[in-house]
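One chain comes next, on its own, written as structure tokens: the form predicted alone.
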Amino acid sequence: MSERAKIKDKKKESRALSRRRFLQTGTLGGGVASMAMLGGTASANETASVEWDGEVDVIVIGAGASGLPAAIAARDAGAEVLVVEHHFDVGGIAIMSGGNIAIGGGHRMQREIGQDDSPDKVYSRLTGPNDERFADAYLVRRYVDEQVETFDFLEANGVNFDRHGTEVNREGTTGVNSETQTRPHEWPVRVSVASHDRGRNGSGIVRPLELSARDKGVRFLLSHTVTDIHREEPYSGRVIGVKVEEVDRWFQGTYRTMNLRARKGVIICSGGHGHNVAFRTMFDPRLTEEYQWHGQHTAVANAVPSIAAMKVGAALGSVGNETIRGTGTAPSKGRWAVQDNYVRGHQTPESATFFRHRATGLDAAWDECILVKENGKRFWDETDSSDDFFANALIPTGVPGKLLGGGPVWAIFDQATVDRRGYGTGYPDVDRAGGYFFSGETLEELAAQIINNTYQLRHMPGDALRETVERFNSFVDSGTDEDFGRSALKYRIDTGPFYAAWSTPCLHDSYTGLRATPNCQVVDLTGNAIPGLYVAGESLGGIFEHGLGRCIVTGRIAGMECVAAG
């Protein structure tokens, strides 16, 4: 038998194994696919001849804050539902969130504390003339009108808002971006929490919803990613299913694939596009590869399902939302000394995904460090977190051939800061092995090591770093920062050893995505709805709002409408 024939037989065997496992259990075991896994759009003949390995009414892509409500809502409407999730666990990035849900309109808890809110008031907040000016008013109207019923839906499906750390904002609802937030308690089962002892109450949303979904008969296909969406014709007809690939615990493809048919529709709830450099730089070219996506080692927002939808005709919507505040996605100053430096992404060896994170990271002390770029020079007031800080962080430094992106950024501090803050400088606190934390007895020795980071494209000049530190020390002595006007000048940096910790801003939120109708049905480039294709959460464009409320409410809408449309 030829090698080609052997490979072909092996692929058939793997495909048959995956199919049998799926049909027997509805579940499998790991992660997310790379851009290279995306195949081309199937032709009409190819789609007609697809060999289906399974069939359900509704396929939901993603098991996070939008996917779980979508699955439950579809199941409540009588559909047979399968959730495809790239991770080996359920919860997405929501499981690491603080759990504050921007949901209002006059729900039960608001009424109980006398908080005056209504759908009209929420609509007014989300369709203003400033930051919200690119919102899709029709979609927003449906979104706000469903908030009270969605709150009731959460309670009916086990989310507990009445004890253990529940918080309702009692300071009113006036002003842009001051939406009422309601927060459930943290999930009490420690082994089921992703980030321990950090008040990550998002677990109190996703774990009850997961249990409710399973109890109602929703099935989960874990460790699989959707690589293609099947449509009757390349750019017309119904969406009829998806192609999935099993991935390992590192989110790498295994070449074991299945085609799954969806009788009623497919719902994209895959968490946006922030980790996909090619996708995000469509909106902001400055967001080059050195900028990491928050929670990327837990929930990779790689835009693969959205791209698959675009290959069958889907359009993007309200793209102005993505750059309204000056950056392509909301940046965060983050944690120190770890690649996935999401400020709330505190992972310890107890966490199930710690093997990907490699370190916990350090809680940043902005008033006890200086921040320098790859050239060893400061660029702004380190204690500032305004848009001005990020705008300056994104300015290139003159690396040959690199005209976009201003990273990496390094926090420079000394042993005195380590002692004051009680920082650990080894495993599991910092990622030395990965190249995100360095130390040196002298500043020159420290600078020489930083080239070992993947994103540091040239050597940091030791003399430039020393000059920067000495100049800053003179500002501490005089009490005046002559370069950037920083007022917090507490400590000199002069006690070796010296340290450099990764402090490149990370990216948080996708504010645009696929265009959709008020029913969350995906729209094509001609403005027509695509039958059988729906979208929710951060994969959806049109609503300029951060967080869980947007995901949960639109997920529920998509689930209901997908089944209703049949």
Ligand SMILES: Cc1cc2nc3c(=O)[nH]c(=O)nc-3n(C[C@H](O)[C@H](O)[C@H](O)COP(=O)(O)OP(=O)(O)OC[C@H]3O[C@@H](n4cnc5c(N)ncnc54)[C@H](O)[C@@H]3O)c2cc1C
Contents of the next structure:
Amino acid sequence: MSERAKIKDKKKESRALSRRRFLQTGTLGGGVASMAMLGGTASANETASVEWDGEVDVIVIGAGASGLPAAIAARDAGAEVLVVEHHFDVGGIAIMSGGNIAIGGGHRMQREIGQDDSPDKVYSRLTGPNDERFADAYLVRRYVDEQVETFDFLEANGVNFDRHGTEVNREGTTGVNSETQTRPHEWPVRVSVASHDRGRNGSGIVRPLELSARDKGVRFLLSHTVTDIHREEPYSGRVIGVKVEEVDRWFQGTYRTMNLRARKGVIICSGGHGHNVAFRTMFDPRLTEEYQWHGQHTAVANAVPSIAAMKVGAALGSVGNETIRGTGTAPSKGRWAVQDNYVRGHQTPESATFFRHRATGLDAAWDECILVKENGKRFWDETDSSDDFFANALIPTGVPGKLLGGGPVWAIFDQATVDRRGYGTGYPDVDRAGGYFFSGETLEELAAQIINNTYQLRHMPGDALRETVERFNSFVDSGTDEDFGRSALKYRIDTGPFYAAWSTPCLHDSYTGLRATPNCQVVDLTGNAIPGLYVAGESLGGIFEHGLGRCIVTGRIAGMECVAAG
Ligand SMILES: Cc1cc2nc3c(=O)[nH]c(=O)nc-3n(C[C@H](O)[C@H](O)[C@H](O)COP(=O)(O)OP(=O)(O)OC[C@H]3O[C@@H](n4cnc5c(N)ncnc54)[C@H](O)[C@@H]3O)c2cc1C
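Provide the structure of the form predicted together with the ligand, given the form predicted alone shown above.
Below is the whole assembly, all chains and molecules, this chain first.
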């Protein structure tokens, strides 16, 4: 057999394997498995260019906060639905979320507690002249008008809301900028809550929705990623399907691919783009590779489906939202000593994805440490969390050839802090092997260790670190921080061994995404809607609102409209 024939044979084999796995996954997933769904009845014209391995009415990309409602809404409208998910489990980053949903408009629970709300009130808050000024008012109008029905939809699909959560949040005790916030009960089965940090009430949204979707016959293709979107012509005609690739448990592609046809449409619900450095630096060039993305070991947010949509003509919407100071990608200070260091949603060895996280991390003690950059120097008041802190963290330090991004930030503390806080300094608390936690008997020894980290591009000078610590200790003695005005100066750092824990800001939100009509249908660069292509959640641009409310409501709209348009 010639080399060429061998390669062809290998490809056939891998396609057959993928096809078998697709069938297996669907069957194991508990949905309605049907050979008809794999019939491949594409027109002669289409099959000429794409060899289809399967066919459904609607393909939803991503099984998180927006994908699950999209799938259920499309299924409720009578469509055969397949959800393709990169991770081996359902839930997206939503499963790690606190579950506080910004949803209002006067829904059942608000009425019960006497809360005076209406779609118009929510609309005026989301379309004002301040930070929300770049919102697409047409899209926002549809979004607010669908909130009450979406609340009913969530309850009808098994989400069990916590009345107390709604009342508490009404008093404004949480930070999300909403007319109201409504929180479900946390999912009671601990092993299927991705994070063992308690209070991950997002699990109380996604697990009931997953159950409902499966009961209704939605099928899930897990551990597969969408890499391309097929359109009839490169920039015209309908979107007719997707190319998927099987991925391993480390999120890496296996080169086993399939083409899946979507008779009615494709809905992009693949989350934000914060883990794609090239994409996020289009909006803020400072967000270079050292900044990690919350939840990056639980779900992917690499914008591949959005880029695939852009390759067939899609535009971005409300890009101004992304660069508003203090929001945009929303950097946060997070935990210590673990790569994916968002402040909540940390993992323990019992978590199904702990093998990717490698450590639980430490609860930060900002008033017991100093924060230094890769050069061993402080840069701001460690106890501050304002925009000024992040603006200064992102200033480059003079690493040759690196003109953007502030480089790693390390929390430096001593044994006395470890004892006071009860910190663990080994597995599973800190990630030493990955290069996110170091120790040394002296400050010089500690500085010399801080090199086995992907983002620390040169040795930290030991004398610089010593000078920084000695100067800080003199501020503790005098009670005045002459450099950055920090008032919390309780403890000297002088009891070896000394420690350095990764404390680089972590990114949290995507505020722009694909441009869409009020029906969540993707719009192209000429302003025309692309037939058969829909978008929801953090993949969607146009609404200036953090989190779950935006994702769930737009997911449901996209699912309904995709089927209605046929
Ligand atoms: C710790 C934490 C706490 C939070 N708390 C709150 C809160 O209390 N309130 C709030 O409103 N918001 C909160 N959020 C934010 C909220 O969870 C997100 O805004 C929301 O989940 C985004 O929904 P989504 O559907 O866009 O993305 P996701 O929920 O992340 O779902 C996207 C899915 O798409 C999959 N995917 C990506 N690319 C592909 C591909 N190419 N092929 C197949 N699948 C793909 C991903 O793996 C993922 O499963 C929190 C987030 C975190 C991490």
